[in-house]
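Take a look at this single chain, the form predicted alone, given in structure tokens.
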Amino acid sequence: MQDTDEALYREVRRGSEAALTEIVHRYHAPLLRFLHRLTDNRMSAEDLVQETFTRLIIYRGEPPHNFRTWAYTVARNLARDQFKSAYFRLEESESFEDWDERRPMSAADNSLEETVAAVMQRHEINLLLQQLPAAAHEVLVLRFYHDLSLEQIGAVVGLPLGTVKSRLFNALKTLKTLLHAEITP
């Protein structure tokens, strides 16, 4: 089987179920985490991941040069469409659940207190991220949670590199201010 995502996608377009299985294996969890962080709703994120894969499969245009960037772009656009829909505005948001970061306790864990502290820290960071404007939130999630380069982020969000850099800088500055406000009474 081909190693690159682009080669796998070409095989998917030729009808290879094995290639489709590999693409899903590589991208399901990362896209789910990305969409969950954007929507803050697990069920919506799961639906959007399924819709993303459906769109990737039925797409009949020119194959992408960078599959990863394209997959995130499709997922992002679907999430933005959902944000705009009346259904999403009326839907009740589920409470925070740190489901994507959970793992079973093991003997290697130092203590239950350290584990709880780590989960609480992730929870607090996620709450702070939710306070950011959508554009800033999106850039931070793509950069630090999904390790996309600034150029890849620009391709996903459809912005020039300079604008991505500016948004990232301003988002980090705002996040720092929010974090400082949380720490000081």
Given for the second form:
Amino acid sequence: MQDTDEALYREVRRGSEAALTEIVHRYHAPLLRFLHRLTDNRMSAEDLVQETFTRLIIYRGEPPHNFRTWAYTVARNLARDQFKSAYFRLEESESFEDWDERRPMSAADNSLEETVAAVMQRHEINLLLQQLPAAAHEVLVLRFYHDLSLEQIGAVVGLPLGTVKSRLFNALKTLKTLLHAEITP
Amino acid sequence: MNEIDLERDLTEAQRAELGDLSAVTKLLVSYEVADPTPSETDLLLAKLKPVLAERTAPEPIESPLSPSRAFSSQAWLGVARAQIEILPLGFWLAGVAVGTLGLFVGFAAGAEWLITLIVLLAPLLAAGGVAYTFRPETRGLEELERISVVGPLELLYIRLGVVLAFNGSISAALMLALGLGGMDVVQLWRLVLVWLGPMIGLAGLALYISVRWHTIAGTIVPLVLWAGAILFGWREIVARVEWTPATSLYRVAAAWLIAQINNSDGLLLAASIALIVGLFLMQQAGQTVMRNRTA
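Now that you have shown the form predicted alone, what about the form predicted together with its partner chain?
Full complex below, order starting with the chain above.
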């Protein structure tokens, strides 16, 4: 039977490289996707993922009862801290070019036109999502892409359930309005 | 990617208001980001393994507040200094503004006004300061506190101590001004208790509610309670004092308050109870923080 995240994390704290490998394999992709969507910057997201795992490893306090929620909490707060820094704002303006660089086209990729169209479409969607207030954006990302329950999202963002619900509703409402404005100029 | 039915989180009324969400869902589904490649995961692991090796090295990180150093005033002051740097300038300016206003009122209008101001405003300032300091944005740092060598409970109390010490020093400065200005119309120890009791009581209430539920409730409940107490007191004054249109009712009220501070044991008892309740709520807030950190 597969070990739980919490059991694996306890092993990590005892210095097990095997447990660390397993936990990184489980969480590298979800945390990277989460941070990429939050920051809209692939390189920043990679740095933040590394920092998140580093924090989880060096933590010496009481082990969390829910590792998944805790990992997202650490990642989210690191992203928030970075977003507040002027450096990130400067870097963020280059995110689109940066993403393009990170996805070099290979022979296996689609045609140039299709790739460019896909990148452009992604950029458009990004622009739309980035117009959401940060607080609503993160709730939507956690709910839709990471399937966290509303209670778990509340634990991650440090807010009561009712506030999480209203933020999700406001995010959907704003997104629908933005989408409608986009379609009907 | 798992596709989530977003509508299931909404109430009937919200669903009706939003209408068809298929376009939004389609948009969200189309927003894909690349997964890491296996070589990227391997690279990450290669960077993390030395961190793990370092973490499990034999020499433990000594907390500045570990038992052997628990009573080192330098350690406590070091952490307190860090908390002071975290609090924004506006917080300090608000306190200084209230202090300056108090001094101005005291010297311009008389001792009874300054005493009234201390007694009425100090608890509000403390409760507002505590609710502001423990607002959700700052609580978002809790995972950083987890990896910090200073425990969350120590941080809570040090942060609380910084806020109360600042607000307390403002009131103390105003009382010092009373003494230095020769405005000895009130017994100082009684004034201290009447001021300190509600201040600790309301600050404890603000802290507990902010930590347990939300900072908005942590601000509103103490303010409403205090406003209620002031209104109740005002009604008592109007009913009991002999007042003629020729005299200022506010001046009579201030004089009545000073007389109560000097003579009423009931008022001292109430202030003492508020002090004890406030300390109890602060202790409960600490327990709540510890429970939340391990939840």
